[in-house]
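What follows is one chain in C-alpha cells, specifically the form predicted alone.
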Amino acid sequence: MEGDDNLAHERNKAEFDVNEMKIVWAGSRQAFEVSNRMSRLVASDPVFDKSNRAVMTRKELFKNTLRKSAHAWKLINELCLSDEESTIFKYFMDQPGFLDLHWRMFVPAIKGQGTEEQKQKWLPLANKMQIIGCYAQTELGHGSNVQGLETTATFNPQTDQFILHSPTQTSSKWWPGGLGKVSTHAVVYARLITNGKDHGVHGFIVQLRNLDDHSPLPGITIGDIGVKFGNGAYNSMDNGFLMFDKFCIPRDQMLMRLSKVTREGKYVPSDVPRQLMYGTMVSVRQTIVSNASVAMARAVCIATRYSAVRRQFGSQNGGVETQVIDYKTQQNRLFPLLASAYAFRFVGEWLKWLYTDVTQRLEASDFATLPEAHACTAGLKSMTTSATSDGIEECRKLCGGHGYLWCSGLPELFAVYVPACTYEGDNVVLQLQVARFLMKTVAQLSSGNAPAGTTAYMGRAKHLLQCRSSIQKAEDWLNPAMVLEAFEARALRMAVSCANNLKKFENQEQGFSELLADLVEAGIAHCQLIVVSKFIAKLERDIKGKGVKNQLKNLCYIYALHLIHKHLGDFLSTNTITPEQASLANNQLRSLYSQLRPNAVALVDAFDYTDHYLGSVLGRYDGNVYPKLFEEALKDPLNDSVVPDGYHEYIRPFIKQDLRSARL
C-alpha cells in the first residue's frame, strides 16, 4: 500500500538510531523496558480494547470502564507487578476512571495530611482497595479559590463528632472523579468551627456509601453530574455532586498530622509545619508536567505519521504528488509541537528531580526551596497544559477533514486532555502565583539576598537589564549561551516592569488587579525561559551519542527559536533583540525545519506507542489509512442497514412530494 511505503521510506531516512531516542525518551534503558512491557501488556489484552467507545451509550460506557478497571486490578495482582509497573500499566489502558482519583488523590492525601494511627487504619484498606475514595475539594461555587469553600465541619463537644453541612446549593461538592457513583470513602475538604470560631478548611475522611449494599448513608445526597465534553473521553468517569445535611462522623476522622482538634474542642496546630501540605500539591503537578509531554507526544505522532502518508498537490505531468509534510507550512506548525513534546519531557524529569529534592528537605524541617518549587510546578503546570491543549489542536487541524473523524484519535484526545488546563487549579490563576513569587524575588534584589534555582538569573540584573544581544549572524542561535541570555533578559525586564509599575499604586492588591495581564505573561516567561534552560543543560549533560545529540539540538533550538517568533512583541520591546536579530532567527528556524525533516517520522517512532495506546487510524504505525478508514466506516450502526430507519415515515414524502402523510 502506498501509505506503507510511504513511512517505510521516511523511516529509512533516519539519521540516528532510533532505538538509542526510545531510551532517552524513556529517561533510561530500565525505564524504557518497563514502559515497553506494560503498553504491549495492555494492548495484547481484548478486555482493553477501545475501538468501540464513541458508538457506546453514557451507562455502556461507564459499565465497560468498571471492567476495564476490575480486570487491571486482577492483572496488576496476578502479575505482581510492582508500584512503578501498576502505575504505568494503568496509565496505558488510557481509560479515565475511579481508579485515577483513588491513588492519585485520597491515597496520597492520608499518607500526607494524616497521623501514624489514621496512615495504619486507612491506607492498607485503600491499598488493597477494600474502600475505593476520592477527593472532594471543589465545589459547585468556588473551585481556584480553596479558602472560598463553604461546606462546614462543626465539632459538637456532646457527641465527640464533626457535623458536615451544606448550608447553600453552591457549596455542593462538585466534579470529583469517582463520586458519583464508585467511591465509597472521599477525602472531604470544609471549614472547620469549633466553639463558633471559623479555624478555615481542613481535611476530613468521610464515608459515603455502606459497604454491603452500596446504598448512600443517611443525609448524604450523592450523583453523577452528567455528560461532559466528547464522545467517550471523561464521560467514562462518574465525576458526582455530593451535599450534606447535618452529617455526622466521629472526631479522629478529621485528618490531624498538621492541626487537631481535642475532646473538649479545642483547636490545636500541629508542630508539623503546615507547608507540607504543598508536597502532595507539588507531586500531582510535576506529574501533569510529565503527562503533558506524553499528550502532546501523541498527538504530533499522529500529525506526523499521517502527513508523511497524505498527499496533495505539486503533481507535474499527472505524476506523484507532494507528501503533506514537505510543505514549509506544515512544517511550521508541526515541527514546534514535536520540539515541544521533547522539552516538556526533560523538564518533567526535572521537576521529579525537585520534587524528590524538596520532599527530603522538608522531612528534614528545611522549607528553604518550597516557595520555588510550589511556583516552579503552578507555572509548568499551567504553561504546559495550555501549549498541549491547543497543540491537540492544531494537530486535528494539521490532519484536515479526517483529523475531525472520532477514528483519527484526535477529537477524543483533545476531549480527555483539556480539563487540564482547569483541575489542579485554573492555569491562569496558577501563573498569577508564579508572578507574585517573581515580585517578590526582584524586591528583595536591592537587599543582597542572592536569588538561587530558577531565578538565579536575576542576580545577574545589572548584566541583564543593560546588555544588548551579540548575535551577528544566523548560526549565532545555536549558541546556548546567546540564547540563554536573551530568554533571561526578556523575563528579567518583564518582571522588573511589573514591579516597577506595581510601585506606582498605593495599594499593592489593586495594583495587582489593574495589572493582570502583564504579570501573567511576565510569568510565562519565566517559565518558558525554565523550559529551555533545562532542555540546553539535558543536551550537555546526559545526551552522548552524536546521532541522537544532533536530533535533540535540532528539537531544543526549533523550540527555543519558535518561542522568539511567537512572542517576538516581547522581546522587541524588551530591547532584548532587534528586529535584525529576530529575521535571523526566523532564517536559522527554517534551515532547522530542512535539518529535521528526514528524521521527523523516526522522532515520534521514538516514543514507542502501541496502535492500541494511539488509537487512530491516521497515526497507524504501518501507515495503511484509507482502507483502515473504510472499515471504521462501515462499522457505524447508521451502516448496519442500506435504507435508513424514518425513510419512509419522513424521508419519502419528501421525495414524492407528500408531506401530508409524513408522521411529524
Ligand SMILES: Cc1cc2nc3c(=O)[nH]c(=O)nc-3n(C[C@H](O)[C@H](O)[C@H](O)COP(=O)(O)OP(=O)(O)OC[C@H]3O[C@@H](n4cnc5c(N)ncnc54)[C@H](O)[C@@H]3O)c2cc1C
The other form holds:
Amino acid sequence: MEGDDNLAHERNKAEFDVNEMKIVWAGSRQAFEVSNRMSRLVASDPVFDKSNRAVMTRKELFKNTLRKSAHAWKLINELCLSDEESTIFKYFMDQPGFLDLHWRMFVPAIKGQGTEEQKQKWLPLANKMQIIGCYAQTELGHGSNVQGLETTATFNPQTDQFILHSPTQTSSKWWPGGLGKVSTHAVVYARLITNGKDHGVHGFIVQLRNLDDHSPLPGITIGDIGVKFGNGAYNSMDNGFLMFDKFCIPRDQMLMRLSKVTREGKYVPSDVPRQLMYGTMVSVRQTIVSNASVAMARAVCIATRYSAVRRQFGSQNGGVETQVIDYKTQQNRLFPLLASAYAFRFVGEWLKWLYTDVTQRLEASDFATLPEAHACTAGLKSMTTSATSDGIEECRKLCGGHGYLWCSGLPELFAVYVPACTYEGDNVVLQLQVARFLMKTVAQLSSGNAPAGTTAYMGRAKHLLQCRSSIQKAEDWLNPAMVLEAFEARALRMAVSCANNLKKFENQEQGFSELLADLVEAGIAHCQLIVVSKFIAKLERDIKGKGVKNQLKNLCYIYALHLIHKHLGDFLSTNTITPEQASLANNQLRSLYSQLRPNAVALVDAFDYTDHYLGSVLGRYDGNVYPKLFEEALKDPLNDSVVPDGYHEYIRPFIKQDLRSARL
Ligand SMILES: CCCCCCCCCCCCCCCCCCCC(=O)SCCNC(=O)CCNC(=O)[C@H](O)C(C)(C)COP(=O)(O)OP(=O)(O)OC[C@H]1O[C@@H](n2cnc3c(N)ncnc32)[C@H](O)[C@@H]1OP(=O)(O)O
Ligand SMILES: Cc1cc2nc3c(=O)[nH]c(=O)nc-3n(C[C@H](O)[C@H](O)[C@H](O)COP(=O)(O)OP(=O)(O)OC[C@H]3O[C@@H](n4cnc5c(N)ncnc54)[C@H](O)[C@@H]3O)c2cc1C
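Can you now output the form predicted together with this ligand? The one shown was the form predicted alone.
Everything in the complex follows now, all chains and molecules, and the chain you saw is the first one.
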C-alpha cells in the first residue's frame, strides 16, 4: 500500500468529528480560525521557506532570519494583524530570532516594571520597533542565582546618572537572545548601589548601540557567544555577551514601578513584594507550558503518521507487512506522548487563566496568590519541558533510522526545544521552588489554615495519608475520583515524607540540601497531579462533536495510567496502591491503547499543522514518504557532483596505494 493510501485508510477509521476536535485543541472556534489562517499565510509565502536551514552557514542562517523577521514585520503592518494574529503568525514562522525576546521579554519587562512615564516614553518606540530590545539578566558566572549577579549600577548624585559596570569577567552578561548582533536596547539587571549601599538586583533600560550606524556605544563591549547545539536550530539566534566599562545612563532609566531612587540618591524600597521584579519570568514560564504542548504535538504528529505508513515484518507469502503502529511496544511509547500533548494543552489553558487572575489581583494590591502562581508556573514549566524534550527524542527513535535524518524534522526540533529545560530557569532549580512551597504548606497544615488552590487537597491530609485505593477491577481505573485520589495521596505522602525527614535536621537549610533529590520528586508528583486534575476537569465541561469527549476521556486516562506505570515505585512505596491494583492499571492501559489505535492519525490531524510548520518528510499529511526522502537526498550539496571534491587528493591515493602523494 502507498503512503497516501495508508493515511486515507487511517482517516476513514476515525470514530470522532476531527473538525470539532480541532476547535477543542485550539481552545475556541475563533482561536482555531486565527491559527488556521496564520499558519497558511506563513506556509504560502516563499520567504518563510525552511528547507535548507541545515546546510546554511551560521552567517547565512542569521541573515536569512533577519530577512524573515523584516518581511514578517512588513506583513504584520500591511495586513494590520491584531496582537493575537501577529503572535501566532510569528510562532508559525518557526524561526528563533530576536523578535522572540523583543516581544516576549523586553516589552513585557517595561510594561510590568516601568512607571507610567517610562511606559509612555519607551513602549511606543518598542511597539513600532524603532528600538529593538532584549532581556539581559544572566551572566557568565550566575544564571540560576539571580541574587548573585555581579553587574553594578552605582548612582552618581553629581550627574543624576547610574554608572553601569562589569567588575569581573564573570559579571559579563552572557546568553541573552537578540543581544549579540541585533538589539539596540536591553533591560539589564544589575545590583543597585546608592551611597555605598547595595540594594540588590534591579532592572534598568540601557541603550547599547548607536541608532544611526548600529555601532556599540562607548563603554560597551558586545558580541555573539558562538555556535550552539545542532545544525540550524537555535543558531539563528544571536545569544550575546555584554560588558560595561563605567557606562552612564540617566536616573530615569531605572525601572521604578516597584522601588525608586530619588534625585538626592535616596533609595525608596518597594511596598509590594520585591519578587514582582521577577514578573517577566513568570509570564514567559506560563507561555512556555503552552509551547510545550505545541512542540510535543508536532513530534507526535510526525511519529504517528510515519508509524502508520511504515511497515515491517509480519507478511506471510509476500502479503502486506504490519504497520509499525500496530506493534504494542510502539503504542506503549507513542500513545502516552499523544496523550501528554493534549494534557499539556489543557493545563496550559488553565495556567493562562491562573496567570491572568493573579495579574488582576496584583493590580488590586492582592498578593495572596503570588506564591501559588510562582510555584505553578515554575513547576509546570519544569515538568512539561522535561517531558517534551524526552518525548521529542522518543519520537525520533519511534521513526527508526529515518528519524535521524534532518529532513524528518525531529533532530532540529529537539535541538531547538531542549534548551527550554534550561532557559527561563533550570528545571531542577525551578522544581525545588515547588518543593519549598510544598514544605511551607505542609508545615502550616497543623495551624488550621486550609490550603487553597492547587494545594487544597492537602487540607484532606488526614484522609489522604491513611486511605487505601478501592480499585478492584481494571475499569475502576476509569473512575475520575479514584484516579484523582491515587495521585493526591501519592503527592501528599511524598511531600509529608520529605517534611518529616527535614525535621530530623537541626538546620533546615542543611536538611533541604541533603534531601534535594527527594524534594524534586515530590515537586514533580505535585505537578503531575495538577496536570491530571485539570485534564479531568476539562472532561466535565460541555464538549461538542460526535465522539470527541470519548476520545478525550481515553487520552486523559492514558495520560494518568502511564504515569502510574512510569512512577510505580512512588505509588507502591507510599502504599497508595497495591501491586495488584498496579497490574489492573496496566490491563486498562492496554485496553485504552486498542481503543485509541483507530483514531490515532485523526487525533494528530486535529492539531491542524501545515506541512510547512511540521517541516518533516516523515510527517507529511499525504504520507508520501519514500519518494520525498529520495527527493530530499538528491538535493543535498554532496550530490551536486557524482565524484566528490577531494577524490583526487584523498581517495584515489588509497585505491592506487600511493599514499605518499596524498595531501594530508
Ligand atoms: C524546528 C525549529 C523550531 C523553531 C521554533 C521557534 C519557536 C520559538 C518559540 C520559542 C518560545 C520561547 C521564547 C522564549 C525564549 C526564552 C528565552 C529565555 C530567557 C531567559 O532565560 S531569561 C533568564 C531566566 N532566568 C531565570 O529563570 C533564573 C532562575 N532563577 C530564579 O528565578 C530565582 O532566582 C529563583 C531560583 C526562583 C529564586 O531563588 P532564591 O535565591 O530563592 O531567590 P530570592 O531570594 O530572590 O527569592 C526568595 C523568595 O521569592 C520567591 N520567588 C522566587 N521567584 C519568584 C517569582 N518569580 N515570583 C514570586 N515569588 C518568587 C521564592 O520562592 C522565595 O520565596 P520564600 O517564600 O521561600 O521566601
Ligand atoms: C538557549 C538559551 C537562551 C537563553 N536566553 C537568555 C536570555 O534571553 N536572557 C537571559 O538573561 N538569560 C538567557 N539564558 C540563560 C538562562 O536563563 C540560564 O542559563 C538559566 O537560567 C540557567 O542558569 P545557569 O546557566 O546559571 O545554570 P546553573 O545554575 O549553572 O546550572 C548548572 C547545574 O547546576 C544545577 N544547580 C544550580 N543551582 C542549583 C541548586 N540550587 N540546587 C540544585 N542544583 C542546582 C542545575 O540543575 C544544573 O544542573 C538563556 C539560556 C539558553 C540556554
